[in-house]
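Shown here is one chain on its own, the form predicted on its own, set out as structure tokens.
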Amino acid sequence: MPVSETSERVAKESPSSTQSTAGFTVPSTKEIIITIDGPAGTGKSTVARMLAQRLGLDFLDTGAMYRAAAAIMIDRGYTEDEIGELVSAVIGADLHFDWSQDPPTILAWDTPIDHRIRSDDVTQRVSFVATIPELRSHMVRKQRVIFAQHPRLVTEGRDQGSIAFPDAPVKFYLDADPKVRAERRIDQLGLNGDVSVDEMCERILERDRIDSSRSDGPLVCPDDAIVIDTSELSIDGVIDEMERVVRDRLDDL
């Protein structure tokens, strides 16, 4: 994956060398969408939520939508041959978020399911669910509706800057060393002692392969995205750099 000059500079900075510009918020009259794409374990969800908080914007976790679909598949007993039934069930579930919560809680059939979507069985099925073209088309439509309702948004996923919002004025792509990503994913899912770093690394690399090679909405780095390697950066260091980019871009919007 090619790395931009910005990301090369960021990757070389130590966390302590990145001066915080906390306190800046996007003017309340300004509509903006910021996309953050990248593979699993790069810190997209955490960074997107914290960046949204800092800038005074809403936060959309599109991965939660696909995880919810995977949970529906498992809990309703759909097989990989029952794509039509699964897609119909997901559409009927009317996946949406409770924006009064931080982070927003995802609901299916008006019932919160956040407790379910981070389970290991869901993690192992979500890559298959994400390859279903009809499902991806439905999710992208819902994401665009969400932006219409929340026109000041930080959204993260794997196709946000490339497919869902190709005209977004600010795009980021996060990357990191696979073993670092594996360690983060184990910690995120509470699997310490249950899954080894090597095993999780294999899972992540397989997910990368599937995401990058699918025909519909593949994981790609948008040409106009700023790439940041998060392997050795603190969360604050990543967010500080993103904030600086947003501040600069706002002058042109």
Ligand code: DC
Second form
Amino acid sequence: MPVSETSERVAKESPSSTQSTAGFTVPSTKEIIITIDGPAGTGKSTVARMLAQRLGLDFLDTGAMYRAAAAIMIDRGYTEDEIGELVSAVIGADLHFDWSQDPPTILAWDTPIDHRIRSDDVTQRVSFVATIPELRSHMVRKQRVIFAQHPRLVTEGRDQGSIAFPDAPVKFYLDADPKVRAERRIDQLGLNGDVSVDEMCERILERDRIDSSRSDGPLVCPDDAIVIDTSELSIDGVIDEMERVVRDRLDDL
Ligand code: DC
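Show the other one: the form predicted in complex with 2'-deoxycytidine-5'-monophosphate (DC), since we just had the form predicted on its own.
First the chain shown before, then all remaining chains and molecules of the complex.
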């Protein structure tokens, strides 16, 4: 039986208590959501997590939710014709995060599945899963519940500023040269020597094509997002730039 979407667990000990290394944190009385969207390999996850740490906010990796759904599809043997069954299984799995971990880890049926979601087969399947409208609306509802429970949040994905949180006061869109993205992706997935840069480049361009052309929640750059090209920037350089933007915006909130 599907479990209520309001069942997202509340942190036992939230990483939001982490102190800023730069000495600047968002005042603890301020509610804020910062969205970071963009294609794979732009450094989004790393940057989002580190920005959250620096500002003393929680961090949500929405890609992990779609990856978890793809893992469920593979491990339970659903075919592409069994979308209704897959969506029911994902709802029943009550995907949620363990906020006592930094970064928070994802669970399905109360079992941690972090070890599974970065596997190559999951990465290959996730673009398909992310095209399913019923699944997307379920994930977006869950993300809004999570924000209600973690109202000081940095969230990263493909549709966070455009669909999930269109009123977010600070939106970023990260981009980078496809070859740089392919190299980063190989490193991130530990595939050095297994996959060539050219092959990975082809894979991520194909994934971009699927992510950008789906009818529901496509990867788009929101009009009001600040675009940062990370090809030539260090992670610290990107975060410094973001922190500066957030600091400026905070006065208006
Ligand atoms: O960021 P990532 O590689 O972990 O994302 C995995 C997949 O999930 C990717 O194909 C895009 C999709 N995704 C999405 O459609 N919407 C999101 N908010 C986050 C990820």
